[in-house]
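Shown next as structure tokens: one chain only, the form predicted on its own.
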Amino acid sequence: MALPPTTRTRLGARHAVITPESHVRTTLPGWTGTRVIVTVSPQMGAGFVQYVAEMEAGGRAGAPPPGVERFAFVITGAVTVEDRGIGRHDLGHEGYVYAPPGAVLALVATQATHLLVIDRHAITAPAGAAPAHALARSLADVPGLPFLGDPAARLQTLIPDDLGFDFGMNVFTFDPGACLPLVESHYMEHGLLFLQGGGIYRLEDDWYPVQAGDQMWMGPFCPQWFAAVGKEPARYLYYKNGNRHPLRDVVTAPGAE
């Protein structure tokens, strides 16, 4: 006799844990050569898109949808990105692209690629802002700085913290024993990959094992907290929006652009 399935994936009120032995693929719309691992949605009380896409050599990427902005990071492999305010980039190993809504002209994969993909209605800028802008860069071009003055504890900034972006990504790393300096709760929510490492980390009032390859959501307001256990450090990506006025970014975002 079989014995049962087993899987470390859990959905709590305000939070998701989703690891790889539960994921299911799909396609979407205009994507070519790729299949889909949708792990963060509305459907469960996000307020974004958080997945992988798994493409073959040559693979490409359909449009986001109107109104639109995207973020994709390759997890492995290569791709080839033409966009309207960045020209052509070529992006291998964590590098990355922001492209507000219409700008993507093409994403293809140059060999078999992993990308993590981060799609949500943009939020027009506030008066007197710049509107956000594509970029296309290497996460190793990228500077770690000290979190809260924590050598220990190091975060990458991947997208300016200006007015003009209505939300951020960021690569936070972990020696061995760091932790995070309290236990968080804010009207931010969060999309989460592990790219490295293991520990432990708090959602609400449960306490999971996490490593490299799994994924979160984090509602508003639910607690958290993280502490690196291990050998190596720990690293992370993750999403939060921000920039705007929690009354106007909200699920389905009123007055998206």
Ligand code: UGY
Given for the second form:
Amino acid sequence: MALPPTTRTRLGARHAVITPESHVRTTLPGWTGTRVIVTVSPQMGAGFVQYVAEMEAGGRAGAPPPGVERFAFVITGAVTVEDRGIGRHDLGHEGYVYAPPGAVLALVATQATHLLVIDRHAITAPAGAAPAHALARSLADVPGLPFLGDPAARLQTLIPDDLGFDFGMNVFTFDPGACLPLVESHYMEHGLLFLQGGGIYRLEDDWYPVQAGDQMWMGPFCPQWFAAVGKEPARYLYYKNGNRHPLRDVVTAPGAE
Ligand code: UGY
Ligand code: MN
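For comparison with the form predicted on its own, provide the form predicted together with the named molecule.
Next comes the full complex, and the chain you just saw is listed first.
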């Protein structure tokens, strides 16, 4: 008799680790030639949605629901994006795009492609702040700066950190043996995709070996710490809400302001 299958996927009160052997594919309205693996969503208590879109060549992204902003990152493959604000861009490996709500964002895979996508209800910018604008770029063009003075832990900031934007996307690179300098606990959430290497992640009181392809959700105030283990740098892409008063930035429903 075959043994029952196992998984490294774990769901805690304020965190989740979602690993590839537990992925289940579905479809989303408007997307064509694409299967989707939703790994973070309000069903687990998160204030945003994270998914991997597996697109065939010629596959197209569906429009985000009304009031929803979108970030998409090319894990593998290539896409063409087009929108009134930014014109037409070809994005290859580790290219990315941000589109505010209502931006006419056409996104077409020009070869078999895997995207990491974040969708969330946008919270309007405070009076006086310039609203968020569409952008398309390549991760390779974003400088990596020492995190809290440590050159062995470098942070790339993919979206401008100004009041127009209500979330950030960053890539953290840790040299082998480097670690976060503190066990963080903050009201902001994270969605995370491991891009390279691995290490040990502490989430609440649990400790997880993690590696490229793993995804995570860290809910509000989830204690979190990471150390890179292995012979190559560990890299992860992560989402972080911010730049809004916490009373306005709760787990959101349509029109919540
Ligand atoms: O930006 C952050 O909060 C980041 N230092 N957190 C993390 O990597 N878990
Ligand atoms: Mn954090």
